[in-house]
Amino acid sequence: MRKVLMVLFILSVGLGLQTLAAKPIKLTFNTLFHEADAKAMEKIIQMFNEEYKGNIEVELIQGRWAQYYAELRLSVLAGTPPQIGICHTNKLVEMADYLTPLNASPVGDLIEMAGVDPANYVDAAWAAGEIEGRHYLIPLDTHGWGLWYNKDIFAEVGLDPENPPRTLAEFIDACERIKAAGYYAFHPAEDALPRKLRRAWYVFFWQMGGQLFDEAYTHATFNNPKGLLALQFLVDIFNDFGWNEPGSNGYNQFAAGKLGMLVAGNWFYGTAVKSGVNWGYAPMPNFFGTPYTWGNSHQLVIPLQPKGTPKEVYLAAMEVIKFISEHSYIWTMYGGHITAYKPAAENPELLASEYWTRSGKWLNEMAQKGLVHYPINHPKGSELEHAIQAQIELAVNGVISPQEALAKAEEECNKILQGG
């Protein structure tokens, strides 16, 4: 009770409303979430609008992921934003235009008049959220890939089924084991849709120390011998070493009880539970020197507002903000994203949950050893990716050469860093 009088204090004095009978403030939080994670935000925002009713009331819309960025540019421009929203870390250049620099608003800085702490955040997602000294972002999670594999056929082939492989040629002698038993080895894409598969490629020369660009973003820097190898390793997967079949779904093959290994995001959790298979989860292999694995981050943000908005409006959008961080070990518990609010990753019934010891410490581990590895964070990021993934799944299925791939990826990438 002592909480929620504080709360109403605050709502009154802080947020400059008239009286506490005043209409709730009204705020739409959109988000691209969907599954899991849209039902973990529906938690939070459910406890949110219980516990400020009649004070701040928060509209939940959720789901459109392929169409979330276009859509929330288009709001903007059209002066009806949501109050809240999500950004990927590496689309903030992209975006930056469409967001409230939440230290230098309209009204002043949100950051310290919320009482949002940096300290607080995992330091490199919240050194993610700032440009030239403008802070955009507040730190929700960090998601990733790692290693899904079946307990029983790790037994059936002789391998332990307590000690994935770690090093490439523990994992050669695994995929040729299982191989040999008659089942798919190992998919190292989830669905094999094309961003997937790029992915893949990404993680195979990250962990050579390759780089995709020049720090300056002048030109591609990827079509070399480490990138070349990379993308052999992919290609041959599907196809000289037999581990798997071009164009499979290895989400599928995998809750069928038909594959080794599988390469697949934290959000892969609730699929693996519900399919009976008996299965490990471990952080991403050492293939080839660093075990970097894919991943990003979902940051909390407030779009540009119209001008003249209220700055009650301002902070209540912060509160929610704030109250999200506070309580996303519930988001990690349901949705399966690696908090990135230090104390609630300390909360006990997060540790104490099945899913956290059964993976999601794992996924922690990685991201606190920085093996994370973002992906391209340029303006033109997403004509970057396609014009990549077109030319790896072309490679993948066969229809290109490794060199050409590469060649031609180089190619486009170079076209469209040049305004060609």
Partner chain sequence: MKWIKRYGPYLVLYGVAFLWIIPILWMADTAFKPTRDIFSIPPKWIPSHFTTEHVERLFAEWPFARWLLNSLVVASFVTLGSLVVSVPAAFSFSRLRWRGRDAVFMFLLVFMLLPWQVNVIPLFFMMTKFRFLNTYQGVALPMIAMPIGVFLLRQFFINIPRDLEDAARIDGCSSLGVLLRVILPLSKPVLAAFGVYIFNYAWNEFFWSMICLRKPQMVTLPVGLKILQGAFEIDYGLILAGAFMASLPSLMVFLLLRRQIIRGFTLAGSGVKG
Second form
Amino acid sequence: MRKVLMVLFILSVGLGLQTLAAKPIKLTFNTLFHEADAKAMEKIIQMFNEEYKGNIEVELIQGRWAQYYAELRLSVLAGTPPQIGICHTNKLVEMADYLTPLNASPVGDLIEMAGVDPANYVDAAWAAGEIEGRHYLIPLDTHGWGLWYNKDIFAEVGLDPENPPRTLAEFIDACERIKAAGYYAFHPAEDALPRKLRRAWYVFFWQMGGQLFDEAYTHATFNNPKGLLALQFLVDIFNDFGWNEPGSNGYNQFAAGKLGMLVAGNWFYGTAVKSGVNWGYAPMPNFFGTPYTWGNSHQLVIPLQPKGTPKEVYLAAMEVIKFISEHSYIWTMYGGHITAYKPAAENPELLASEYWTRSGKWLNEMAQKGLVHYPINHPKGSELEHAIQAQIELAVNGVISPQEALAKAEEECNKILQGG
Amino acid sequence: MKWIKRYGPYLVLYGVAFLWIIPILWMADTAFKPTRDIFSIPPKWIPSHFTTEHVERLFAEWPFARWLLNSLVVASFVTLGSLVVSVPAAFSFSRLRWRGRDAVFMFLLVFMLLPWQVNVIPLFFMMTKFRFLNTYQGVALPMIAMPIGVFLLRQFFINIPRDLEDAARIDGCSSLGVLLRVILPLSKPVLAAFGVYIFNYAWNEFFWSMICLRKPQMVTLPVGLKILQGAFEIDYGLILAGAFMASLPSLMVFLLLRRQIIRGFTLAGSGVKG
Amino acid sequence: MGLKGRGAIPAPFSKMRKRIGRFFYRHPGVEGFLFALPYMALWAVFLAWPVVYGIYISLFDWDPLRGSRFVGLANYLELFREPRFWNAVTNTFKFAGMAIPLILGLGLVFALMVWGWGRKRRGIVVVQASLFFPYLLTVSIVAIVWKWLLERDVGLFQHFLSSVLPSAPVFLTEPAWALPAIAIATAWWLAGYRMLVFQAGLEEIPVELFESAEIDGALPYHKLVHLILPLLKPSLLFALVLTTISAFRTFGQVLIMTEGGPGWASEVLALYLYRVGFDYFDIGKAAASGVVLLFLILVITLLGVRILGLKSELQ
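Could you present the same protein in the form predicted in complex with its partner chain, rather than the form predicted on its own shown above?
The next block holds the full complex; its first chain is the one shown before.
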């Protein structure tokens, strides 16, 4: 009998001690990344888990961006959200209800408590994270479109491979020469998927100083001479100018060495290198006034947590976010998106890397100069963009005229905004 | 003229079969071409050299083997589970008499028409509550619940002659006994056919798997392929290498068990004869 | 107790078994129900309940964070007022109208070929296997391969077509040709199984019937229409129902091959439903379109069965 009591006593002491001993805080980090950038984030989180072993443990789940926001919302509603997530800048208005306001969280001002300094982040990116005094986002990166060009084709047609076109005149000249040599001259929209064509139109429109919607998002403001000129230009690239053909895939053309200039995002880097083409990279040319380019920004967020989530969890999540920021030069080097954390952008390893010297630094320049234009930020953003891109695609394919396309798009957008 | 009559059918048969297979051949061809040759305009069949770089990258950068395993586990789970619950149910609907039996069966059938999209969000919440998200059972259970199994099996059981059953009952056999000792032994080919059909259905299921499985380590093959494709719409070498490797298991099993599989699907189709 | 059958049964169990046996004898309904119970339980939890809940959601402006509002049929009315919804419905019918005859037609032709010419010919299994194999592939593979084949610049089929016919359409980028292209890919995928179904049906036809038809001097055409087709009715029913369901539920191929484009030209109802739910997160409206889709499938299937005079086969 005594033996049994002894054993029980030891067991209970052991159990008691176990529960007293600090257990690591387990966090889940859900991202929408895939391929190269996902691998980059894996590296960073691996480093974090090693450094914080025993204290904080992060489980990284990388998803598919197609459903990411729906999944995030559903998981918040189901009461099992991740502690850290990602949010595009232009999704903030849609997602705000599902995120924790960092400066007004249930446990206090997390930004202050964690010692995060807004001055360390690119201004435009930081400012984009606030709605009515509540701040939701911590910037991770800027990413966007730039001009990729084929140096061999340039040399062949008598253009300077180290001096890609910067103005409209130079650009048209380059295109005509490349076209005369029998190549595809220019592709403004990656693989010409509907959303890419829409972005290409955005670029031309924004460069003219155009605004898609009014400040209060009550109606569309793109069915005007500027919008029309921008769309006509886009349509002509694929038709009258003869610089390319509707429905063509710029990625494929460029990788096959048949395309002179391609507008594509920084994620094209991997394919460009593998294709064996002798490529160069340049900022978006100044077609129509201000050399804006299309871009977006990934931001780190803490989704809305269930009631009663302890302070430690929030603070641990902020630790992870801070760590990621500080190590975001890895994010840029391996993932390609330009870090929005100023100290990381000065990291010597990054500055010496091939990615940076061959293309990254140009994108960074555009970001610093405020030339990366974010897309619309509205709860019905997806619907609006779908409505616009459907018409743009039809115009580019020659099914309807640009006038019709803009009129139709305006009509549909107004219906969506005004709750038709 | 006689030549045409004799060899014409061969030509047509083999010709059509060959044309039909071209997409698969092209997929295999592309999976082993260097990226440069993949993007060659015009497309060409014989590349400068064959390479395994895409396949290597596939296994190095993605948990492809894990996807294969997941598909195997899920499909097996569904097949076994289906057999266990559908066989007694089909037996009940075909050979046992109870009030409302046929009405209930008709009602069940309606659910065969169901598109997943209708179910998905409620299922998502349910699985979250049960903590079955991202698990094998979470993916498998709704599939087991699909009436197609009961439907097929019932058609077979209906056709088994009454006398055998009557004889067994006279000997004092219970219904369970009838099922185990009379029906099942007679149904071996049918059960095999059913197994093949359900296995293939579960192996290829896409939509619910896409919603339920988020962790890259848990994902099944069809979803894995979509991830490959969605991630980078441009890396055709990798995507087609993935498609090729994903069809390899089906191809190998098919070549080995070709007769049985075809017989199985044929039975599954013909079983509906009244 | 003497030994009966396989092995002795211990006394208490045999008494219990006898009691159970008597109970079931007097209440046959219970036994039947119990056998079906495991399946019915699964069905109720994982199929029936979500549908019921889905219908319930469709009556709300669903927003758990801010509070869902009961709106009755408002979601449905909103759907019916939306041109894009009707476009999706029309596309679904268009697609079904192309895919179903194609799939069934090819399946029948192949079955006739293989059965008619293959019986005494060597290597027929190879032909059969080649025609059937695509069915074993998953939708992702089929869609990826066909998207690749119809690629504008580097697609094998597209290139071949364009070189033979200079005015050939670029399938996946022209509104009028996107759905047909998807239908063709779907037919390639699914026809093989229908071939087997029809082949099984053909083999069930007694040989004597053919012999007497020969004696009567029937032409192949007559044999087909008056002999074969009527006797294939059960197989036709089965294939038709399955194919109709498949066609109306089509989602994966469209998502991967065209994403519903160009424009909305190939957006079918299942894809529209998915977008409303997962892109726009309008869950109430998505649930409503789900109910509409289910209803459509039900009606069309029943109609098809009745019109083709196959109702009797269902019993």
